[in-house]
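Next up is one chain by itself, shown in structure tokens, the form predicted alone.
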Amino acid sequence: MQLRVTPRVAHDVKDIAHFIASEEHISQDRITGVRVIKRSIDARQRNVMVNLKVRVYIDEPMTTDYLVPPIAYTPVGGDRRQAIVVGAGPGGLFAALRLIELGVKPIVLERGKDVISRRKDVARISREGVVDPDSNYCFGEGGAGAYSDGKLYTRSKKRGSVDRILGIFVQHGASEDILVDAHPHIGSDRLPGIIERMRHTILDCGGEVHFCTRVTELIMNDGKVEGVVCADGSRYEGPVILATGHSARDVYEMLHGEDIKLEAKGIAVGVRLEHPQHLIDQIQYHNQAGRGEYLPAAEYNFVTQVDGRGVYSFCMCPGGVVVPAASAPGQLVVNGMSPSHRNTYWANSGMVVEVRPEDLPQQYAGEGVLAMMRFQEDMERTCFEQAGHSQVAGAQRMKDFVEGKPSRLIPPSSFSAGLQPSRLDQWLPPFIGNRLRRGFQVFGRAAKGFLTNDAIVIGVETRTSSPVRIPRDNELLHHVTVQGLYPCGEGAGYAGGIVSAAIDGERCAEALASQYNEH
């Protein structure tokens, strides 16, 4: 049954049952249960409504069936069929779980630490300005998503089953709400525990997971990948799923040195924009009182074109915080995340400009397929230098940025490493800064109150996607011209977020297993 109700009614299943009884002209006593199947908020009009798809039980017991049935994982490894999975982000973890389903033993090699130990290294970036190049917001068990929000919304629905991926998260401890909400979200506070339980499933089924194990070399034999060599000299044999994420620049260097075909690809670069959440609630819910008791922290999504390039919001984090996301010393990068309750004072999102390889300045002409990666590195180094060689990020009030004025005082912020006034309008590359300014003006006209000096821009946001693509023969085989190598997920340039990376990981696992079956 499809319903359209007020936020107050949608908030409580008893109120939903009362609404259904009234609409269907039946006694509420006959309704034995209501299960919400899908839920979305419609805030396009002044009166905000909630659209629900529900399963109603009338004159019958309410069943306890799963929205998505759990998967039965069985032990593997007896027939010596094994595969190497490089990286324990969503692409790697879901590849490993799918390999188990298909009877192949996964050996997961992760350069960083386990998801719990990793917390200390993440905290040190803000507290001490120290970046561990193998354990940070980008590297470690869970990948970039583990401590950078846990948003599960994706448009990549043609590549595989989104519900299947969400069901596996639920099977490992996520709330069933992620199967229901139009924009599902786990939260950076809950996701680490779920990731840990996924690791235990892999281990309990006979797989292996090795931390602090950085791959430095591919084992090649007659043009075929037969395993990897790690920094400590250890070797692991088997076909390789490469799921290293969008920030493993040393891996791109390694592949380039091995003459594995790479391609430069477009990315998006800009700033992290932070508003008071109450202001975003007022704008999005058309109410000076804000969101009230029954609505969640409001989100937004803006996009426009400026001089032939997209300018848009990215990774919007309602009720969230801005975090330092450098993956090596000498860099300053920002990102955003939200806890599961989305209950902080602030809202933030990336505000970025599309950058294509042909947009790069002439100085990158000789860099070939790694040109976009070099541009990323230089942006992050410049930001670090502007911050006085620290993680205290440069910031400017939003309206000052648009008008080209200095900001002498910066409002309170969620950014725990600290902020200092900086002329981002002057030191951002003009082809990015100019488009951002004009984009902000467009967004300010679309949403009254959005363009304000109560908001701040923080530099710099560069890790929106991989700057390199590892071409695959085709979407069915999932391997490159080098047999035995299966580039996967965001790091391969074929995904953009937790769910799409997980789907790609599963497909790479299926392609690898099918090659085993043919021999």
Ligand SMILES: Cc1cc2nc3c(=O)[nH]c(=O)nc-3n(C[C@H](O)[C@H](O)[C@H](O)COP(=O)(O)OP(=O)(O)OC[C@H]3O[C@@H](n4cnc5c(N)ncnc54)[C@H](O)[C@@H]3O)c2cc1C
The other form holds:
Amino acid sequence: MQLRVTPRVAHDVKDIAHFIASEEHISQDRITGVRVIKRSIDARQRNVMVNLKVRVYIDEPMTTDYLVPPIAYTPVGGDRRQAIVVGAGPGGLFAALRLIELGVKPIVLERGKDVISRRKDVARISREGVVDPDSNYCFGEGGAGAYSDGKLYTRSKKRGSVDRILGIFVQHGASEDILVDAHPHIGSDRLPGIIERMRHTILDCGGEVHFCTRVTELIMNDGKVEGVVCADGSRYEGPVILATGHSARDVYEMLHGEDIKLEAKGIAVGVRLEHPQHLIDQIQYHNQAGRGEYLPAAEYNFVTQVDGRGVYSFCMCPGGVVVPAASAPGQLVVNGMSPSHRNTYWANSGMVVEVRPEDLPQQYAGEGVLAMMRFQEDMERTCFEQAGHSQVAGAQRMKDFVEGKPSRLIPPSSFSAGLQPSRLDQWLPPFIGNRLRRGFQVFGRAAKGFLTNDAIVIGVETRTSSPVRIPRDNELLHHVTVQGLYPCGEGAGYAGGIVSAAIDGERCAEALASQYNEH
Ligand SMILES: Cc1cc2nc3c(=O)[nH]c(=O)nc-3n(C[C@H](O)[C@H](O)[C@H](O)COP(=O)(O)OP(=O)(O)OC[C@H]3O[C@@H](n4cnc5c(N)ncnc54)[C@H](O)[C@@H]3O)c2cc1C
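What I would like now is the form predicted in complex with the named molecule, since the data block earlier showed the form predicted alone; can you produce it?
After this comes the whole thing, all chains and molecules, with the earlier chain placed first.
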């Protein structure tokens, strides 16, 4: 049954039951249960409403069947079929779980630490300005998605695959709400526990997980990948799912050195924009009083074209914090995350400009396929230098940025490494800065109050997607351009978030297992 109710009614199943009883002219006593199956907020009109799809039980017992049935994982390893999974981000973890389902033993190699030990290292970035090149917001168990908003929506049209991934998250401890909400998210406080449980499933089924194990070389034989060598000299043999994410620049260098085909690809570059959340609530819910008791922290999504390039909001984190997301010393990069309740004072999002390979300045002309990666690195280095060689990021008030004025005082921010006033309007490359300014003007006209000096821009956001693609031939060669190598997830250029990386991990596992079955 489809319902359209106020946020107050949607908040409590008893109120939903009461609403149904009065709409259907039946006694509420006859309703034995109501189960919400889908939920979305419609904030287009002045009166914000909630659309619900519900299962109503009338004169019958309520069932508590699974919205997505759990998967029965059973032990593997009896027949010596094994595969190396490099990287324990969503791509690698979901690949490993799928390999288990398909009877192949996964050996997961992760350069960083386990998801809990990682916490200390991410805290040190803010506290001491120290970035551990193997354990940070991008590297370590759970990958870049571990300390994130854990937004789980994707543009993928394959509903079945998305539901499967969400079901596996629920099986490992995520709330069933993620199967119900139109814009599901888990939150940075809940993700680590879920990731730990996934690791236990892998280990309990006979898989292996090795931390602090950085892969440095591929074992090649006759043009075929037969395993990997790690920084500590250890070697592992088997076909390789390479799920190392888009921040592992050393991996791109290694592949380039091995003559493995890479393709140039565009990215998006810009800033993190941070508003007080109550301003976003007022704008998005059309109410000076803000979101009230029953609505979640409001989101936004802006997109426009400026001089032939997209300018858009990216990875919006309502009720979240801005985090220092560098993955090596000498870089400054920002990103955002939020806890499950999305209840901080702030709202942030990436505000980025599409950059295509042909947009790069002349100085990158000789860099070939790695040109975009070099540009990305240089932006992060410039940002670090502008911050006086520290993680105390440069910031400017939003309107000042648009009007080309300095900001003397930066208002309080969630960014725990600290901020300092900086002329981002002057030092961002003009082909990015100018488009951003014009984009902000467009967004300010579309949403009154959005373009304000109560908001700040923080530099710089560069890790929006992979700067290269590792091509593969899906149809003919079962994902393989080099036999034995399965480039996977965001680092390979085939995913752009947690869910799409997870789906891709599963596909790579299937391709690998099918090769085993053919031989
Ligand atoms: C702060 C932050 C917030 C984000 N928020 C969201 C969000 O809310 N929703 C969303 O959908 N996406 C979000 N993202 C993006 C999302 O995290 C990525 O799209 C996703 O994690 C990509 O998955 P992946 O498995 O392909 O790669 P990654 O998650 O990057 O994982 C790669 C793994 O490989 C390991 N690795 C790298 N090199 C080596 C090596 N040589 N040897 C061994 N291991 C190696 C790394 O340590 C890492 O664990 C966020 C990212 C960040 C940084």
